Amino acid sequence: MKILMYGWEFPPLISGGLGVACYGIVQSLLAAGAEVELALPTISDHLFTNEHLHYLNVLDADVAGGPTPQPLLQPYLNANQYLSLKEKQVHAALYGKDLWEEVHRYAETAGKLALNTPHDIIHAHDWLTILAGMKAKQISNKPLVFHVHALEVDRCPQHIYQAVFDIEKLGLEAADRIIAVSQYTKNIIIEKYGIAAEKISVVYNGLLTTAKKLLTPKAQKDYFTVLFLGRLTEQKGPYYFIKAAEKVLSVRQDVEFVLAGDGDQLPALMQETARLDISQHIHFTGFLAPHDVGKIYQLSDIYVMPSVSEPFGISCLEAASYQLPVIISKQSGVSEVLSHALKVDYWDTDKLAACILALLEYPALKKEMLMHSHKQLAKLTWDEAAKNIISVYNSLA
């Protein structure tokens, strides 16, 4: 089976969970005997190589000829950031006047890859590439699978960009099949976008085997470290993490709280920690490169994911693989597969603080959680995910 896949993030470029997911999916599809033609906005150096994997440069797809500048699409790019990037380009006039026009420009160009790329299935990830997948389907008339890792109603629950929502809805309606990363996300697609349930298959994300460090001993220290790892945005709930930290620190002072990541809420979060007079116990690392993520897991004792809306939450699997007990919001997909994680509503900072304190004070609770997590992680593999994705492909044959 030959797959024409449209992604927008792939190692070594990783800004979030999709890069990890796309890498795991592609590797396991190849191991299952599929051939993958992967189209990316930017082809970087040091990409994973395999004889059955080919990277497609969209600049080679403009069959009409003429100048076609490198697409200005990056992970988690917003409208203002796009305009700032565009201003720095030598041939700025060749780009879309705004982010939405640039996405359409990319789609028109990237979709033409279907003309000269043999394929049986078109597979697009998220809103930045679904229009390209739709263009490819228009050209080749091959089945289109829309893999939903996140939605606009997750990313900006209080400030939805209508243009992004409209693209997502258009893609969801046009796709022959939809893959949702959780039942949580499937329900949102049904309720918020009006898509029929029978069109949607749930395929849970997995864990890269290279991330597992279950037997690595923890360093000895005289304090505990509680970790938040993710973008510092409204969706990820870092504000609730800090509020819970304040409540924990009112009970005991031998706890340090680390927020690893970057985002638009960083200045406000730093101000809030100063206002609460807990800055000496709160540490902001900024964005961490992939090789540093394992180090921060290794140095931590508890992992917290207080997301307002989280389609899945791969970082929870990674944290659990580093012998970390995890506390996760009920508003997440990963809560469906980590049955022995501690779960709270993202807004309930009293309960979140109580869970952190319980893990600090009762080692037996942590031990039991890790035992069950270890068993569940063994079943959450990308090979299993690929098997389910291939079943979706076969249903369209």
Second form
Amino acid sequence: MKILMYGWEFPPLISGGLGVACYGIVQSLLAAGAEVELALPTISDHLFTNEHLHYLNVLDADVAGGPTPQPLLQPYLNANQYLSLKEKQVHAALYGKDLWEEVHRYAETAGKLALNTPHDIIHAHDWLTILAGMKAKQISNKPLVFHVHALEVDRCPQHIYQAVFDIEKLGLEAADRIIAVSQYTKNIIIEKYGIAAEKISVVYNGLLTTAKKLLTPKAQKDYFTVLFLGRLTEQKGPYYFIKAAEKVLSVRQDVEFVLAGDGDQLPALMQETARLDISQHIHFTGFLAPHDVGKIYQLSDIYVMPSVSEPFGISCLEAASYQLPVIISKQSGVSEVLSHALKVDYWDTDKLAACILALLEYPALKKEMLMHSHKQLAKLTWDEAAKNIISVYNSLA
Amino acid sequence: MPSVCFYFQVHQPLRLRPYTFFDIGHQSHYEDDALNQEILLKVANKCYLPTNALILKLIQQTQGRFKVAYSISGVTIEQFKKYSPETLDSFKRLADTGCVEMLNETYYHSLSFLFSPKEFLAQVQLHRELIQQEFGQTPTTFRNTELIYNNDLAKFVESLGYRTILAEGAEKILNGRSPNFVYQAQGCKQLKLLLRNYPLSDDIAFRFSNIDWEEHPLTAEKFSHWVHQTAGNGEVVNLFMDYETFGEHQWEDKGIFQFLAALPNKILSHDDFDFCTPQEATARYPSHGILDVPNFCSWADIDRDLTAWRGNELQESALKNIYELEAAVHAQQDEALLKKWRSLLTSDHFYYMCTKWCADGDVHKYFSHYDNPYAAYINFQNAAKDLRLRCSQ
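I would like to compare: after the form predicted on its own, may I see the structure of the form predicted in complex with its partner chain?
Every component of the complex follows; first up is the chain already shown.
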């Protein structure tokens, strides 16, 4: 089976969970015998290689000739960020006048890959690629699978960018089959986008490797480290992490809180920690490269994911694989598969703080959670996800 | 003449309120009064009141040939007094018929025998006095929490003067022998043992409404036929179950009350069969042999051991934590504090912390008001921490 896949980010170029998921899916699809033609906006020199995986440079598809610049798109990009990104380009005039136009320009070009690339199925990830997928379907008339990792209503619950929402809705309607990363996301697709439940399959994400070996033994230290890892955006709930930190620190001071990630809320969060007078216990690391992510997990004692709306939350599986007990928001997909976690409503910072304190206070809690989540992680693999994706393909073939 | 011996367990724990780390040192009321009242009233209406009325009627209709036994925990009787005195009255009316035996257990439905013989004795004594006071009976039959039993318990209970004790008819105890006889406890002279016939008990308690069960629907006629088949190789069929089976676990609209209403006459339709209470059973039937039970067994889960309460790190740490406080609590000489501590010994608190995620885990979930075992553990440990604080003041 030949899959024409429209990916977005791919290791080593990743800025979030989408790249990790795409990598896991492609690897396991290949292992299951599928052939993957993977279209990416940027082809790096260091991509992983496999004889049944071909990278497609969207530039190759442009038959019109003339100078065509690399698309200026990145996951999690918003309209304003696009404009400032464009200003920095030498040939700014060649790009779409706004994000909307750029997305369409990309879709037109990337979609045409379908002309010269034999395939049985078209598989697109998230809104940035779904228009390309739709264009490809127009050309080849092959079934289109829309894999939903995150939606506009997750990303900006308070400030939905209507154009993105419209693209998502268009794609969800046009797709022959939708894959949602959780029941949580499936419900949102049904309720907010008005799509029929029968059209949506839930396929949970997996974990690349389980049971991480600690590279170095845990450092002897006389304080605990609580970790937040993710973009510092409204969606990820870093503000609630800070509020909970304040409450924990009111009870005990031997705790350090780390926010690993970058995002538009960073200045506000720094101000808030100063205002609460807890700056000495709060550490902002900025964006972390994959290697450093592994390190920060190892240095931590508790992982917290207070997302306002989290379609899945792969980082929780990673954290658990590094033997961290995790506290997750109930508004997340991962809570459907990770039973041995503490679960709180994202807004309930009292409860979140109380959970952190309980983990610090009662060591048996961590021990019991880790023993069970270890067993559960072993079953959450990309191979299992790929098996389910292939059965979605087969239902369309 | 074989007998059918019914014993019903009546127990409602004092569930804890959401008690966070921030409450420690500030708030020493641990129980969720509203929730406990709500559940007690719900169960009283669905089960206790209608079933008591039915059983009273059956005793009258059969001129006292229908007999049953109850074990009602002390914390449940307290809740009856507080929230539903009419339920307690209806139990008293049953006790007054002379056809109902009230059994003795630990007042707080605790695991105290496993941790503190002194506390166990105190709770048995408290419960004994409560039963005398409320029902005018002096119990001669003992049943330990969740039918937890072994040789040591039997010896201890015999030393307290009891004649009869109940246990689970688990295969690992019986080794191929029948549960339908009276046995003698290993190391005891007087104390006799009645063993739960779990297949027949669970036909009513667990399988009654299960439409996937090949015997569904279960009629009084069919069930009596199974009971009658024991004639010739058994003397007493012990049907032990939670009283909440009637109307709460098995719903009224599934016909559980019709079943119960029809059962006594169907059983009695065989001339050789009658009903008896546990103390009558052991008085009437001789011991069929000595039963040696060195290891603890119980009626819980498929394991029939202690793992429902002592199966993981959470439970062990919580149990150790709370029993550790015994001396400190007594040293305070504060009745209210002692009562708070004892209430935290109730076995249900530890049952909620069970992490066996198999079929039994679902049963644990059904009975739990917590999201998961971790929430149960955190809540309990927080309350226990507050209590510890109060012991040091």
